[in-house]
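The data below hold one chain only, encoded as structure tokens and taken in the form predicted in complex with its partner chain.
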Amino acid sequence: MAPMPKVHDHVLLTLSCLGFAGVVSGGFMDLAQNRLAKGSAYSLFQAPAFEAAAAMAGLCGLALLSFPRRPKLRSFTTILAAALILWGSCAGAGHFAAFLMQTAPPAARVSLGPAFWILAITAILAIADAVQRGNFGFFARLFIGAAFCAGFFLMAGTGSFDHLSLAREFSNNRGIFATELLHHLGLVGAAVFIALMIGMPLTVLVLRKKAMTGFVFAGLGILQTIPSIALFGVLIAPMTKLSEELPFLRAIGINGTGPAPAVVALTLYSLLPLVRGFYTGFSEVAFEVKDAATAIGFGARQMFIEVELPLALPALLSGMRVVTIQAIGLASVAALIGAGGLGTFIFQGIGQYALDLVLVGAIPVILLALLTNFFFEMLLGLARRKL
């Protein structure tokens, strides 16, 4: 009797089990007669055969790939299998939606079900794991990411997803979407910029006067614990009063609700991580290095530009990264006080029970955060390599 083959990769086996469990347990698509009606679920096995078979083949591939011994081979083929799952479930969903909509009334909606999301998560995790274990370089990672994005946009561009309710919500709001996205970025940009303008002198103060350190950090720490919705809410009343008292503030558009209190709150939240990053960056430049620079005749300005700034750069960038990602998330809460931004779709969707509209807001917010993280990671890599 042949010996039982040995499992070499338990992670892949677990992932494929997750995928199978998702396919068996949940609905792949959900067809509702209108926005408010409760939908009926359709499983992957009822989906168009070709795409469903591709997704299942990818899942089986993942399970089989946990057996071979060579890790490099496993990494490459895992990515291929995951691509098959992703393509199968995305194309399958689009094709299935078009098929279901042929016989359904025009107000009907086809949404993605839990099985779809579980399959997508399985594939993305498999890719992330393969990339990490295969020890791919920066450009290989960039290439893989770009290839998947290109594939997705190609499918979206050729209208594969047009019958999905998510795509319909998106195209219904296409015009507003661009405005709200810009609005969101504007809020984040303004807050980070003002926080930088306040944070830099504050860091200098904290570095010069050690007695202030505890006080400043304690104060900013307390600010950080206040929930965002509470800070937004608390700011409304005083800012309304302020704009009533001072007409010139009202003239430049500063009100109790809207973007002004949002930017104030986001700025306050940004101060702690920013000042902490700057403080660690500059206070960790070793005395020996500064002494050596002074000894070879560096002046104060030259010391700052050529010694302190480059050495503190990684800590500064990490501070900026935390602040920007945090602001992207918090800015979506600001929609509640009428500041606009992508949160508008989230809360509008929740209010109107339009769950796909929620996703039109939530998915771009997550993508923005991930993209920002990737961007700063790249900058950090560059800054560290220079040292």
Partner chain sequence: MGADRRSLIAALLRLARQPGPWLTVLLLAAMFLMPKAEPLMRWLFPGDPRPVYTRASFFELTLAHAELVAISSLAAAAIGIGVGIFVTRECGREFAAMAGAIAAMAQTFPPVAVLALTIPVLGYGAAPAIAALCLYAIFPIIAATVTGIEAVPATVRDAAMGMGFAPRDVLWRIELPLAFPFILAGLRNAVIINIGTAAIGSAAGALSLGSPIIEGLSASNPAYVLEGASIVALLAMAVDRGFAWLEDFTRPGGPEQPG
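Show the other one: the form predicted on its own, since we just had the form predicted in complex with its partner chain.
Partners and other molecules have been left off, which leaves just the chain.
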């Protein structure tokens, strides 16, 4: 009896099994008579044959690619197989939605089912794993990301997704989407900037005054444990009182609801990971390195710029990555207190029992977090290369 082939990539095998399980057990598309009614599920095997075959071929490719020994070749071919899954899933969903809507009433909605999302997640995770294992350089990663984004936007621009409920919800809210996206980015940017302005002096304090380390981190830790909704709510009363006592604050838009308390809350949440990351980065600079720099005549300023900062930069960027991604997610909750942002669509969709409207806000938040992580990964790679 021939021995079983050895699995050299258990991640790919697990992802392919996840994809197959999703296809077999979950509906690929869901057709409902309106946005509130419960729909009927359709499997991937009922989708257009060519696109369904492409998605299944990509899944089979992932399973087979878990056996070869050569990691570099496996990484390249994994990206191709994952691209086939993504194309088959997206194109199949668009064409299937158009077919289902031909005989459906005007108010009907065609939504993406669990099988579609499982296939998409499987493909994305496979691509991320292949890029990491293949040690692709900065420009190779940038090209891969840009190619997939260009393909998606090309399909969207040619109307491939127009009959999907998600696309219709986006079209209905197109007029305010850009505004809410800018509000979201503004909240994140303001919070991270203010956290940097506060976090850097705090880092200097805990580095120079070791007795203050426990007090500072304990205080920031307490702030971190407060639930986000509770912190937003707690800030309403004091900021309302402050705006009443100081009319010029109310004149510039600072009051108990809106962007001001949201930025304050996001800033408070950002301080602990930021200060801890900065503290760790500078603390781990070896004493021998600083001693050698002092011996050859480096002053305090030159020591910081040419020795401490470059060596601590990876830890600083890691802290910034955590803070920024955390702020992107928490800024969604700020919609509850009138701060705007992508959370507006999420909570409107929850209130209207419209899942696709929820996704109009949730998907961009996820994409923003992924793009931010990708951006900081690139910066970290450049920073470590220079060490």
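Positions refer to the first chain, counted from 1. Each form is matched to the other, and the largest set of C-alpha atoms that superpose within 1.5 Å is called the rigid core. Just so it is clear, the structure is predicted and the values come from calculations on it, not from any experiment.
- In the core-superposed comparison between the two forms, the C-alpha atom of Gly189 has shifted by less than 2 angstroms.
- After superposing the rigid core, the C-alpha of Phe177 moves by less than 2 Å between the two forms.
- If you fit the rigid core between the two forms, you'll see the Cα of Leu266 move by less than 2 angstroms.
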